[in-house]
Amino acid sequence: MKYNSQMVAKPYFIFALVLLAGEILFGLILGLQYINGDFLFPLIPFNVARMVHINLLIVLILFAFMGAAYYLVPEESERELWSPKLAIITFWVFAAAGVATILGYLLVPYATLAEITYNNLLPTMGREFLEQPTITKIGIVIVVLSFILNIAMTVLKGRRTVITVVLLTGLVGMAFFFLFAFYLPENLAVDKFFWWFVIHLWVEGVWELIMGAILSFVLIKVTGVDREHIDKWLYLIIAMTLVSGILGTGHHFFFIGTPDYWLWIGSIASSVEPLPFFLMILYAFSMEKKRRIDHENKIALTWAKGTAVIAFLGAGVWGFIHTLAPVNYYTHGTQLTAAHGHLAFFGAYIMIMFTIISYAMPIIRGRLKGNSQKSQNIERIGFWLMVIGMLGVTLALTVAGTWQIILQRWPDSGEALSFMATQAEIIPVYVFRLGFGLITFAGLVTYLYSFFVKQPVLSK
């Protein structure tokens, strides 16, 4: 490890992994509730479990991004972090706020939570994915601004690279678009219009810039490819991501009361959105082919290549499957949406988290060339278990979504079933989905175990 301040990334990485374990556990609870709706009721109702599942996902990704930035920016900037103390304070404030918010979801009725957090003064609660109390949202803004200040000052005072510029652009964009979470218009169509400015432009916009920067950093380290070559690829991918991602917001505007031209804008942009992810596959495998070093941390490169492939499948292929307007007319809000969401989040953001942790954590722990071969072999088993598990979950949800459309929405299927009657018919598929979810969790446990394997010789 070149700079002592890179150590501040460690608690962020550890906490992100802890949150991921909780997120998957609540996903398994939801899987059981799809099969047996009374499971854990009234202790943890379905709506609460879903809220915790999704909020844990969002928060763990933010922790992973912050840890990644605190690790790679000093190395890219060739100087110590501007304020390691601020980074530690930010961690504890964010962790405490996150834990308190999740406990609030679990222990307090949501209406009461809104009342005791004075949501009436600045109403922001009650919207999907943005259920956080207003006071928590304000805390997130303060934490993110402190984080960006720390990163920006480090970049400005040190060497500037394409990776740090792209990363900082993504971080600033993330902070800016979150401000729309505070805008809650009375008109439902207007509310949904601007709600997607946070949800879509995070997930299919600025977060992809952050992902691209992290991926590029790891590829430089484990392949030794010239930075100029990687920079050209990164610029191309980011340009296509921004153009298609920003206009691609339109595929969420099809049926919420917006003008008809969004049908065309959303459909055309959605056709382009898979391309930057396909370029990412070419990018990762091309860098491996052109590598100038044979780094001993081979599992980090495996995660990097896996990120590109699974992100393309989840965000690209499964996204495209249901985002053209004539198709989305039947598919929106079905389990096909869930299939796309699960694989896209796993491929693009959870796997990039594993990529940077698998590269950085051994170095932070004094193993400059990576963990031992035995440890990497165990981690590789975890990799395949999680990939197979998430592909299985996605395929099960794809079958469930298709079945749901045929039973509930397809115009020529005879008498359509109600939503609940349709869900009852799909239960056998949900059983398979739960099984693959357990495989995914087993993969995470295997991955975590790999870090505790005894290392015969520490790299010096």
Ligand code: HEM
Given for the second form:
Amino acid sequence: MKYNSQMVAKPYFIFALVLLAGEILFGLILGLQYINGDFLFPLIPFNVARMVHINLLIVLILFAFMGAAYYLVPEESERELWSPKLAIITFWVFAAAGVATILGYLLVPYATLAEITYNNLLPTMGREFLEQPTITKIGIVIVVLSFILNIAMTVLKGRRTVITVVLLTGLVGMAFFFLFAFYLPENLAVDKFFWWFVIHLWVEGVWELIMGAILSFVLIKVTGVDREHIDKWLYLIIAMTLVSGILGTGHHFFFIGTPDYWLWIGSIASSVEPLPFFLMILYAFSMEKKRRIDHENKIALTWAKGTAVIAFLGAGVWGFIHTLAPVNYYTHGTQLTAAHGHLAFFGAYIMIMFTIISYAMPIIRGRLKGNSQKSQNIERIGFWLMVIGMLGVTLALTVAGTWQIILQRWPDSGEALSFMATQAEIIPVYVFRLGFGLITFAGLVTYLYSFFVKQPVLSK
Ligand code: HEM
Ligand code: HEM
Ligand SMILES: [Fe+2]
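Given the form predicted on its own above, I would also like to look at the protein as it appears in the form predicted together with the named molecule.
And the full complex, kicking off with our chain again.
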């Protein structure tokens, strides 16, 4: 490690991994409830488990982004972090608020939670991904602002690189779009319109900048390729992202009561969105080819390439499948959406977390050349189990979604099955989903185990 303050990334990384274990466990609970609707009822109803599953997902990604930024910004800026103390304080504040919120979901009925957190004073609750009590949302804003202050001061006072500027732009964008979470119009169509300003502009806009910056940092470190090459690619990817992603928001405005022109704008702009994801594949693989060093930490490069490939499949391919308005007319809100949501979130934002952790964590633990070969081999098994598991979950959901469309959406209204009758028909496919979910969890356990493999003492 070049700068001591990079150490503050450690608790962020560890906590993100703990939350990931919780997230996947709740995924498994949901998967079981799809097969047996009474599983864990009334202890953990489906809606509560779902809320915990996706809120853990968002919070763990935030922790991972913060850890990544605290690790890479000092090194890029060639100076210590502006305030390591602030970074540690915000870690504990955010962790405590996160745990309290999840416990709130699990222990108190949601309506009561809304009441005791004074949601009526500034109503923001009740929307997917944004279920947090208003007070938690305010907490998130404070934590994120203090984090951005810390990062910005470090960037501005140090050496400025394309990576840190792109990263900072992404982080500021993330904070900015989150502000729409505080706007809750009564009209459902208007509400959905602005809800996507948070969700879509995060995952298909500013978070892609953050992802591109983290990917570039790891690629520089493990391939030794010149910065100029990296910078050119990063510029290109970021430009394509913003050009397609901003207007691409229109692919959520097809049938929600918005004007017709969105059918065209959304379809055309979002068709371009897979391109930056495809460029990331070319980027990662061509950097490997041009590499000037053979870094001992091979598994970090595997994660980097894997991130690019699975993100392209999940976001690019599975996103494109349903992004044209005439197709979306039939697929909207089916299991096909869930298939895409799973592989895109996993490939882009879970795997980029593994990429930076895989590179940085050994160094934080004093293993400058990466973990031992044995440990890397075990991590590689974890990599494949998780990738195969999530591909399997996605394929199962794709079959489920197609079947659902055939039974529920395609026939004329007289002959179409109801939503619940359709889901009952598809249960055999959900058994496969659960099986692949278990493989994913086994992969995570294997991955975590690789941390505890003893490092042989290196000869001098
Ligand atoms: C890191 C891995 C995972 C990620 C990133 C992830 C992500 C997500 C996302 C984004 C949603 C919301 C989907 C939407 O609204 O369309 C969701 C819901 C869900 N997830 Fe996961 N998930 C993961 C693992 C799992 C696993 C292993 C299972 C089960 C085997 C699972 C089962 C479910 C279920 C049943 C839902 C609710 C779907 C519904 O509302 O009908 N997830 N997950
Ligand atoms: C890493 C990037 C991405 C992530 C994490 C992601 C995640 C998601 C999630 C979770 C949903 C479901 C939201 C909900 O209604 O609950 C969704 C919906 C959607 N996504 Fe993505 N997405 C990504 C990129 C893309 C791309 C590049 C495209 C198009 C090429 C795309 C097309 C769509 C469409 C059309 C929907 C709406 C589905 C419907 O109508 O039900 N996504 N995305
Ligand atoms: Fe979108």
